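Next up: a single chain in structure tokens, the form predicted on its own.
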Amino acid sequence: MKVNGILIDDTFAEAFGMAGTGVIITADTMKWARIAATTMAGFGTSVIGAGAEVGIDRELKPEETPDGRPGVRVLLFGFSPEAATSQLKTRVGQCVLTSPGSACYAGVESDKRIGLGQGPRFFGDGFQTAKRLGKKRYWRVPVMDGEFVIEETTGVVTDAVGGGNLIILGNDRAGLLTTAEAAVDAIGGVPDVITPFPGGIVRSGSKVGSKYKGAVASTNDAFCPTLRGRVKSELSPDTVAVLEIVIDGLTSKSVADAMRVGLKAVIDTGAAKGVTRVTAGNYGGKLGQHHYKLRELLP
């Protein structure tokens, strides 16, 4: 069906079940916070490659968060809770802890409890303590510009939900960046979900397996522009370019109201940039149990 010009494919978006965790990040001022959470969530792009999706959730005004400082929530998301507790401990421990000011807490509220503090407070080197505020216990760690304050566990949930995604086409690459830039805006409003890639876009879609032995993925070739003609390719002649959005999401709710705000976003303005079709990545429904319509999400 065409939507203020642009084909939109009856076609559906194919998700898959996972463990999805979060910390608050806070720190003195929000720039600091920031890059904290910045390089925490870096090199957290796709599960199979990096261990773990993380990104931004949204910037916290100092009512938001524990002690009343700016804080950033970041969102991590894995295979399972204990892969999960593996990427956490180590992007804490070499991301959040080194950075000045700064202070970690718990970031999902879950039965589901996972370990935060329990492996950076080693590097107290005996000198950490502990205090117990209510039901939470925090560690205080000396560090050279004061302490490093970090909730001892966080929440996590395992109903979370990986690789919800928009496949945007155009006839003008400029133009088609602009408005999957405008679509991951959109995106960053909905709550509890994350775009992991580069500005939240990839250019190198991926198709499952590979012509070479130990390859678990590579490139999308019926997508590429300047394989038309040499693969069955899903192009027309006037596209030259293709971007895709992936999300992640604690619920399977937020990950399709993303992609509801995002579809509407290329649909407001990706006609008028060159943008021609939209259409999103599935396996046939064979392999995520998550499937989301792109028909159910227009505007």
Second form
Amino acid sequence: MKVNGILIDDTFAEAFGMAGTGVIITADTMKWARIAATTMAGFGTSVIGAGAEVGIDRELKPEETPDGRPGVRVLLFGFSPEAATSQLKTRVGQCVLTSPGSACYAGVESDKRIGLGQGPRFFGDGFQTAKRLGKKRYWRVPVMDGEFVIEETTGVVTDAVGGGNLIILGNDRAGLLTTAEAAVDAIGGVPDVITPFPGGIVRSGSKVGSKYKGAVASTNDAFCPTLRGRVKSELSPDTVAVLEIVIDGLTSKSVADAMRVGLKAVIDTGAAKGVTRVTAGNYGGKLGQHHYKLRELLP
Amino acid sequence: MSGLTFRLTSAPKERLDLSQLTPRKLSSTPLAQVLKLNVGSTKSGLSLGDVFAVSGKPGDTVRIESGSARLDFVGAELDHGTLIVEGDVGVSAGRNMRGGRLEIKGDAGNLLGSGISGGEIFVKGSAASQVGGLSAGDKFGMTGGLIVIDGHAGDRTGDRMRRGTIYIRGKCGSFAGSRMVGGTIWTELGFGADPGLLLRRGTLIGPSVEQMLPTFADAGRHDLVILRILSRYMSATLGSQAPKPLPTAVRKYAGDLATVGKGEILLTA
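Give me the form predicted together with the partner chain now, not the form predicted on its own.
Time for the whole complex; same chain goes first.
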């Protein structure tokens, strides 16, 4: 169907169950909270190659954080709670502990808990101390600018969703990128979701498998405009570029909400910028347990 | 807020053990049997009905309308509900509490909150020695929960305390946090002499110390994030009754270096 001059495919995005966890990183200023969060989220694009999908959910005002300082909530998604724990430990140890003035707290509340400060505390070399206040336990690790405070555990949910997506096609590469950016900005307002790829946008959508042994994924040739004519292309003759937005969320509803606002942003302004079509990635519905039909997400 | 109310019919002639008067114990005991509970501490066999008039129905709240320094073990083993005492209490109020809320509108005797592992104790007046301390046979004193004292606290507050928080709006006596293993003691008006004697871990916070032990090392002034968290925790727990947030910079004394030395005295002034 066409909406506002843009063709919306009658298809669905197919997403998978994941383990989702998160942290709140605070610092003396928002600048440094953001730096620590961005560093932690770095190389957290695809769980296949990066071990975890990591991104910033939102920035937090001082009154929203455990220590009254500016903060950023980072979400991390992995194949299992164990995989998420391992990624959390290394990323917090390397990127948050090291960042000036930082502190790190549970960012997801759930009955199921995984270790957060249980690894980084050993950096204290025996000088670390614990402080329990109510039901929460914090570690205080002496570092060169004072103390790194980190909560002992954070929550993890096993019914999180990874791989919600929108694939946007257009006849103007710059206009397509601007539209995709607007969609990512809109998704940024939805709580409990991240768009883990660079700037929230993927230009290298993949298909399962490869002609090369050992590669589990390879370029999605059907959506590559330069291969039109050589392969069974999905693209119309006027399509010059395709971008994808991948969405992970702590709940299925949050992913659906994010796709809905992203789709709206594309439909609202995309046609004037050369967007011609929106579709979604799926595997025929056989692999992922979550299906998000585009027609049900239309504004 | 339904519950039983107890009122002393005359001043007790002996010390009374009121450990039976918790919402859980009373809800499972018929009123006739409640009146027969032995609360005396001598051979006289004093029963509860001999010294208290009882009204109301069992519920989540127990109210003792009249206080006395001879009312011992008030709120002992409390694990849910609320126990309110309109006046003073004797020794070991809130002994081994695990949950719930104990409100004492007067003063408390020795060993307030001894062995408490959860719940909240509020004292309008002052408390005598060994708040959150340990009784004979205990390995540790307080291991969790929150004790708030509007007045002053006596000597050896937090003796062998392991976890939890004691907040004193007034002054804290001598030897606060002696042999302490963890937890927090926060006084608004300062500590008496020699706080933190053999302190292993844990935090003592106050504006001043009458006399600092020589086995504490001045570690300088610091902006400690954990204090912001503590202030937030108190604010979330006590609402409008919460203390003013701690200052961002405090002077830290590390000790007791005669033992493990991972404890600290933080001076706010």
